[in-house]
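To begin, one chain is listed below as structure tokens, in the form predicted on its own.
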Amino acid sequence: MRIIAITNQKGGCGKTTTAINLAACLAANNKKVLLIDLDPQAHATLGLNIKNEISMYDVLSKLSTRKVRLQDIIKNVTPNFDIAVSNIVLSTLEQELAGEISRESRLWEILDGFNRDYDYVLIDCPPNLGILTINAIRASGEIIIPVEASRFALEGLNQLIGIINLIQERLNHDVKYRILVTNFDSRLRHSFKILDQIRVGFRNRLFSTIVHVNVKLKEAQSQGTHIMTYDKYCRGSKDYFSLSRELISQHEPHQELAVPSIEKKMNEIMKEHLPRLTEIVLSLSAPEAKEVYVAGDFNNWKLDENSRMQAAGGTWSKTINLKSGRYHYRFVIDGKWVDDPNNPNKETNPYGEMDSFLEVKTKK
């Protein structure tokens, strides 16, 4: 049973809904999954629209009335995925453990004597560095930190591997962090910046996935549901499923893993096109660039990881497979869009600048 503590303290991050849809994706995979809401706001509790009286506060309170069990709170959420919910009078609980012994460990007791077939245990963790966090920590082997890409948010993060640190030194206790860049919008340059910065500084600690801002997952929170139910066509479907996999690849390298509905769709589909596509190959010679896109018609003009081009030599490439039509694109140098120096084909956009266009006829 892998036992994940998702935290940030920073607000806004996208922590519970990391918590919440990673959950719903790994259930997607078969994989037996319990979420801890152990955040007194309870916002992953409210945000899968289910109510209870008794919650965390009474399983880990030595001074509740109502004396339970966690399995006694733990409520089904979809197949797969159950929640152990909980309430604001969670928030009681730091005045009550301060004077405790071994109260960073109130948690880990629980869990440590806890047993039910689950594959994952995600603890959504509040939005502070206090004894829930702690206790959380504790408990877990690893550790999920939705971190955006903004500079508030990195120096956020460097506060919070200390306290991390700080934990395995006093406690004794080894835990692995990896960091998870959420809330990604790929419109602007300056987020692009920030996760270069986020790469260079924590390049093996990285998430390969990105979860991208997608107002889906808003709309799915309130609703009372997660992104799985309520469109697992849409792009946060498609980023909390991908990093699902990767979760699950690091301990199971060799698993085949169950493919929804929506991959095997996602398979079918591209095969039956796939025969009609014509591959086209970009380039641009730019030695001097730092990094180089390709926006057009065929990607809805985005500046994201998928369109972003290849160094060689000082030359830039990206290959794409498009149908028959015609595509209008440009380069974007740096931030600067300019048109193809290689493509005599150009026209004049609503901008009064210049797009440059390609004409693809596919083989029958």
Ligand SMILES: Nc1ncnc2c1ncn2[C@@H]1O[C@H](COP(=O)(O)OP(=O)(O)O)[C@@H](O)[C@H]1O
Contents of the next structure:
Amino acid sequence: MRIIAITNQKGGCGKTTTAINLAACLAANNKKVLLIDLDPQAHATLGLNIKNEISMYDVLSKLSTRKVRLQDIIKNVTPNFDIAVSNIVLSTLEQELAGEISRESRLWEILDGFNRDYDYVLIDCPPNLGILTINAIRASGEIIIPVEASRFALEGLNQLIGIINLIQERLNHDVKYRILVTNFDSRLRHSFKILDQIRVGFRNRLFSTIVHVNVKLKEAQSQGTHIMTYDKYCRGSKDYFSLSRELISQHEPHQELAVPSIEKKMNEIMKEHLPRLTEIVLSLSAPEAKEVYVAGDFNNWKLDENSRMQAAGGTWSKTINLKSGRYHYRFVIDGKWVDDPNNPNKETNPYGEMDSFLEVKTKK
Ligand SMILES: Nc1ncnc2c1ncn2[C@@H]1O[C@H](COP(=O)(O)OP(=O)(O)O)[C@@H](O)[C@H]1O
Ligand SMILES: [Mg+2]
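Any chance you could show the form predicted in complex with the ligand after that form predicted on its own?
Below is the entire complex, every chain and molecule, led by the chain shown above.
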């Protein structure tokens, strides 16, 4: 039984989406999966439209009057996919366990004595580093850290990894973590930048699967279901299915599925989405000039710091990187607009003046 916590104290980075849809995809691979909802907000439970009076609170708490075992609260979602539900009462556990010895090991003890024939137990964690998350890390052999390819993606990651390391050391518990890039938007250059940062920082700890932004994932959740029943063929399904195969093949190498190496996969993604740019150097001789700009289609004809040219011995130049295409431009020498005297390609613009133009053809 592989026990995997899905955790990151940052809210909205795709923990619950990963928990639900990875569970569904593992189940589609004929693995028996239990998803434990350990978030008092119960998003996984609600996102799968499951109702149960009793919850993980009653399993973990010593104060609960109901005294139930884990197997008593499990509900079936779809074939091979079960869930142990959460509810808001779970939020009181933090205080309740505060004074107790080995409070961080309560879930581990429960799972240790739990011998149902599940292949995978996934634990969806709350968005904080409290006692519930620590219980999840303690109980798991592996951790998936979803990291959204967005602005503050890496914030708090060191703190989380510090806690994982501390739990390993203090509790003598072996746990491996890996980063899963989620919400990757291939239309944004910014996503690639974050991906690069993550790759530099966590090279050997990165899943080669990347989860792209896909509205179907959001829709499935709001319809109370997972992606395999909502839309089996959408990008979200493909991504989570690929993640499930990656996890399975790590553990069962004889089922080697030719998962591409991270490097190879990254290169593919870069090739698929990143435009190929060609470096162009524009230059102009104007020894008397005080300031010169180059403005054109490539910078929305703006005169600012980015379009200011650099002078060296009376020659002004600017290097720009362009996708293939046709670009009009002009120079602005001390406020006066002129075309490029070194470029024979010119066209009359709507104001009756001459624009220079460039044809950029990128190599395949
Ligand atoms: N890859 C994705 N594409 C589109 N929407 C997503 C994706 N992953 C998550 N979401 C949406 O973002 C929101 C937050 O995701 P969620 O999984 O609940 O995050 P967390 O559990 O980390 O707080 C949800 O509304 C979810 O449907
Ligand atoms: Mg969540």
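Whichever C-alpha set is largest while still superposing within 1.5 Å between the two forms counts as the rigid core. Given the structure is predicted, the values throughout are model-derived calculations rather than measurements. Residue numbers count along the first chain shown, from 1.
- Relative to the superposed rigid core, residue 324 undergoes a CA displacement of at least 2 Å between the two forms.
- Once the rigid core is used as the reference frame, the Cα position of residue 54 differs between the two forms by less than 2 Å.
- Put the two forms on the same core and the Cα of residue 294 is off by 2 Å or more between the two forms.
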